[in-house]
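Given as structure tokens, the chain that follows is alone and in the form predicted together with its partner chain.
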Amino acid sequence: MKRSREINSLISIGIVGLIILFGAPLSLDLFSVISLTTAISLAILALSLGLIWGFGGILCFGQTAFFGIGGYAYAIAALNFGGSTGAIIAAVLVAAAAAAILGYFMFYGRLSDVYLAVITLTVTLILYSVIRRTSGPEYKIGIAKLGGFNGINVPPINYPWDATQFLYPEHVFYVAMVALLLAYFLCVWLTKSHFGRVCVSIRENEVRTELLGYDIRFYKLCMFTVGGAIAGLGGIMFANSIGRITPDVFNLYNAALAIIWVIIGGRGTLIGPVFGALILFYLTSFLGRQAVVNINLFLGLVLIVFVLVVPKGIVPSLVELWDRRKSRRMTARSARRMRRRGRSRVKEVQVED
């Protein structure tokens, strides 16, 4: 029953998928999809941060790091290699890298989840006061200038292997909505094997996992790196959307904002995440152009109340509230149906559901 339900709800969030990947270049105005675009990456990054944290109990508080350092890994790649198809590659891979020696330290040295939470916001926040001041001509790595808080201005992805032949913003949308896709399947593929089996009950209970055989710190290295190599994916997408990498993706508030998206959205789940981070988006892009609120009073208000009442986050609790009224309608109908048949065992029909 449970098994089906799994399979039905995947398989619908693979015909939107579908239908948002085909559909949206065809119904929206250009400008719209360049901001869905944004919208998807920043899902992305969403993504990895719902895998680690909601699979792997690692409360990362700066996965922008991984983000950021993605984008502007790619930035700098593409510059120097004069293409995007090895640039995507190596983007991918420094964001990975930069995870597993991070990782390293944090895990072998046995952190736990609140200490690891502040050392990777102040790793972020370092990389974000390094980043700004490297304005000078002489920072630059191969050609690629970082230019300090102006960022870097970011060359679009090619056709593979060919670089004379630009994507336009609406192919990017094609390249990001894809990579969105994968990421959302490589990520429900590795919650469903053994080793996120086990990186669950590292979640769980770390001394009864260690206890087992298993070499958590391993493990939580392994998906730490995964998260990392995804959002670092969800970099590139960014850069490409937006056209310019700058420091600012580095700062408190994005920092903020990837965590928001996922309780939001509800920890535990993957697509929540992913839901979280399109809500927001369109929120408080809605909200800037009102200029009413302060974005940050709002957000504020939202992560402290979310915290406070709705713990578990959206989508957890829409299922459980669907769970429960189909299960009382259900009630309701069985009971009638015994009714008719003049018996009155609805206790023991309440007792089954």
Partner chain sequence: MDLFAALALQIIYGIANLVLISIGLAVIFGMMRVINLAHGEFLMLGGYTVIVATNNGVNIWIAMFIFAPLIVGIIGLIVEWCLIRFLYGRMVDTLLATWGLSLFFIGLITTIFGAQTATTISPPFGAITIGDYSSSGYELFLIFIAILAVALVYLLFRYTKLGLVARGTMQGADMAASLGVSTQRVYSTTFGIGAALSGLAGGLLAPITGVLPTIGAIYIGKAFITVISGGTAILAGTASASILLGAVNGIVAFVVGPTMGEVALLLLAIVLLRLMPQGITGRFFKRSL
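We have the form predicted together with its partner chain; now please give the form predicted on its own.
Nothing else is written out below except the one chain.
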């Protein structure tokens, strides 16, 4: 029963994703499509954190570091390569390599969860501080100038192996949505595999899993690297959605925001963080149009409410509510059947008498 429900939910998510993929550009104006592309790129970031935190038990407070590294690596590679085909691959690999190097020292150094969260946040803030100080013309990689706090103008995505044919914003949306769907189903496959089950076991009890003969450091490192690669992919889509990448992607606000997305959407699920990122993106965008409510105050209140009232997050709470209603219906049906059987037996006894 549980397996059939999981299959039905995957099919439903795939259908909804395809509807958004083909329907959004036809029904929305250009500004809304660009805004949705940005939201999708942030949803990929939330998905990466949901994977490593929800299924690997790795609380990374600096997942935006790999998100920003992916965006910057893409911009630098695209300017130097003269096209986006190789730049996308290089940016994902650079983000994955950054996660692997950092993860190696953290996991093989046997750091606790608290120190791991602090170190990842510190790395993010270091990147934010360092890149903001690269405004001079001497700060460049190849022909790509880092630009300091002004950032880098990002070359648009072009058709594969044809740098003369660029994608328009609505076409970039297609790429971002396909990237989100592929990343999501890749994460689903990963969590259902033997590797994913071992990672969940590590999340539940590291000592017991290690006593079973598994190298928990290696599994954590692999999970962390995959999460970094997915976050880098989100950074690439984000840079292309707004046409620019700046050091602000590394700031403390964005680092905390990714944590909030996962908490609100539901840790331990994959669709929950995506859902949380999309909801909060449009809520903050709506609140940003007025000057009455402070956005940071609103996000803080939302986080407090969800931690106290809905600690499991939106998606797990909805699933639990659905299961309760379903069990009540099944109980009510069985009770009605029992009453009907009792009545039929009484009638049979009356007839015999």
